[in-house]
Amino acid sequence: MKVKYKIILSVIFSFLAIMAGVGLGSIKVPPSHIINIIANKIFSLPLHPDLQSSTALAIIWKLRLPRTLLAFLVGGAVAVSGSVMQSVLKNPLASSYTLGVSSGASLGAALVIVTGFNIPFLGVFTLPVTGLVFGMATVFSAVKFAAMMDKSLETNTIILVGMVFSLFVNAILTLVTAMARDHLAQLTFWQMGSFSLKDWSNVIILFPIVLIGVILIQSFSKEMDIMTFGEDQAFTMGVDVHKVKWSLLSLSAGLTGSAISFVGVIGFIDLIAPHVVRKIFGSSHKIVIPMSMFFGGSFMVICDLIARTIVSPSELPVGAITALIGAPFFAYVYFSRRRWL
């Protein structure tokens, strides 16, 4: 099948996943009504008579649609980040989490939750902003330390230093959690991730961050393709490997940090999506990056749908669903790779 047909099918799949995420639940709403509600809110078109006095209008517009779109943005962001990390670090099991972004974000969020710290002009966004700052600080510290130890910024050095920083920050997080037992449930739930009680403000803030981040990463697609042949080869072809590495690591960490700061730590999407996309579309980053966005976003929407409906009216942390699917996939990738070494 030609690549353009695969792309069209992927876009259709994403649209269907979003429709399912918005329409399914305790109250089922058909796609035609969903489109009618969106058209009414955006273009002031008349509502269908069945929706005039229906609670479906409020449920779709105020609850499910922003939640589903946020899930798509978060899934797409971490998937793109994962595809970049796997390419730059030449490791199929690498991700932004490898460099400690999740550990740093979790620590920042934990400190806000435990202390009740609040920045007046940020209000409810104090927690996500703090999580983002701590996550990015951890990544930059790890990469900076790796550069001090190894000026050529070798891949193995980055991964090992990232793991050390991640373990160190996790140790601090464990101490904070142990000393704040009253907040244990809230801390645990945040670290498992959830899209519950999210509204349009989260979507409006995250959308431009993800859009700009993906566009900037896409602009490095040619350099990433060249770097797959080896860093020495890339250098002889005119690629400033050190600069490109710094830029891509920063952008991918920023994408992941921004995404998880709103909803908590959600793993394995950044591992699964890039592998599936490369299997279907090949290794060209010009296609891998945008398709990772679509596949990761769709997969996250489906996982969130399962999390909120499988034990309805209760809700599971979406991170538990992605882990149940991702952990076996992680094992498959690792052991299949070893078998061919």
Second form
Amino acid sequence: MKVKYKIILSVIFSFLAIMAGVGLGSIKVPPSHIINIIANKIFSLPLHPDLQSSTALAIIWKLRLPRTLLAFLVGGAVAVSGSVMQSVLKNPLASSYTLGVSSGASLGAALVIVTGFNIPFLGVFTLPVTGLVFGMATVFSAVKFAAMMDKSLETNTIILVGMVFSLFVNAILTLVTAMARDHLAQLTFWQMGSFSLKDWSNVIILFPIVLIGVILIQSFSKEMDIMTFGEDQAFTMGVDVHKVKWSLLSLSAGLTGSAISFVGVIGFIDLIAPHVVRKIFGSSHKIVIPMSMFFGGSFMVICDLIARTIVSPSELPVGAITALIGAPFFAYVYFSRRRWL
Amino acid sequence: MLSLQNVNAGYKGIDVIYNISFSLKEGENLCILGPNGCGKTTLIRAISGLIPHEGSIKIDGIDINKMKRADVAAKIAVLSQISTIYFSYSIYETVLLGRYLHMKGRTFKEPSSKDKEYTDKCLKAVGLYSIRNKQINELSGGQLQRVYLARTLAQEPDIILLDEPTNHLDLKHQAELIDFLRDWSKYEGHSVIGVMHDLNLAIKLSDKVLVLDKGRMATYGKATDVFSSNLLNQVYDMNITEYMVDSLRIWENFDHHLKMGKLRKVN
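We have the form predicted alone; now please give the form predicted together with the partner chain.
Now the complete complex, all chains and molecules, led by this one.
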């Protein structure tokens, strides 16, 4: 099948996933009504009579739409970040998690939850910002430490150091958790991620971050293609390997860090989405990066939909769903050698 | 075209090669020989700019330390050994990446129609044009080496460096690669510098030979002169001439047996 058609189908798939995410639940709303509500809010077009005095309007606009869009943004961001890490570190199992972003962010968030620490002008955003700062700090210390050990920043050194840092930070997190039993439920929930009670403010902040991050990453797509053949090779082909590698590691850690700092740690999407995309579209990053955004976003929306509807009215942590579906699915994707479509 | 003056280079501040000096004219090929650990790869890495060096390495009279990375890459390309493929691309995509330096656009690099034409030309030159849409992880070692060769040619370099390029290749593919490179340098007026273990291939490719012994130049000269000297025996610490003659004897014997009907030819 031609790449153009595959891209069109993927965009349609993402649109359907978002419509399902917004429309399904305790109250079911058809896509035509959803589009009507959006058009009414943005372009002040008249509302359908059925919607005028219904609770559906509030549920869609105030709860489900921001929640679904946030899920899409977070899923897309971690998936793009995952595909970058895999290429730069030339390891199909690499992700921001391997480098300790999530452990760092979890520790930062845990400290905020346990101490009740609050930065005045940040208000409710103290938690995500601290998560981001801790996540990024862990990655940078890991990469700096790796550079001290091995100036050429060999891929294996980075991955090993990242894992060591991750384990170390996780151990501190376990200690904090053990000492603060009162907050155990809140901590556990954050570590498994959730999109509940997220409103437009989250979407409005995350959207530009993800957009700029993904565009910047996209500008390195040729360099990433070349670097998958090895750094020495890339260097002799004229790529400024050191600069490109640092830029990509920072962008990708920043993207994951910002995304998970809003919603907690959600694993597996960053591993699965890039692999599925490569199976369908091949390895060219010019397509892998934007399609990872679409597929990662859609997967996350679907997982969130399952998380909030399967045991309704209560809700499961979305991280548990992504892992539950993700682990076996990843094994299948990874070990099936053939390309799809 | 390329000249080295008193070049020292190594790793972590410890020199592995010392005082290397030679120069190559356009269209001349050089083979670097020597036992394991004598510094052959280090020399290739220094010329390609992968490791820092002392002394001077000049291309067309300009020191590579004073050139931008991209300018060096426009002159010198490296044909890599076959290594693990982590993410598969089509043959065409892989060769097109060789045009990276020539692609237009500062931030978003895109291949021009000239880049695509040149890629087609390189694919035809190595005989892979008809299967250009195949994925590289479905190829045999010989085919993959040809893909990398086409990508190196697509870079449009003046000099191609080879570090044991014939690893993982069978005899036929080894000979084909060397023949191709020899013709390329002859007709295009470019140079090939290669590290090789196989003396037969080395003599097929090179006009000049540099023999390294413990990081120092043991000899440098015309291939025909070096191969007739006793120096190789000394450097490799074995009787190379006898080894070669022995091999020939085996082949003669083989032919003799074949003629006498003691061996059966299998088609």
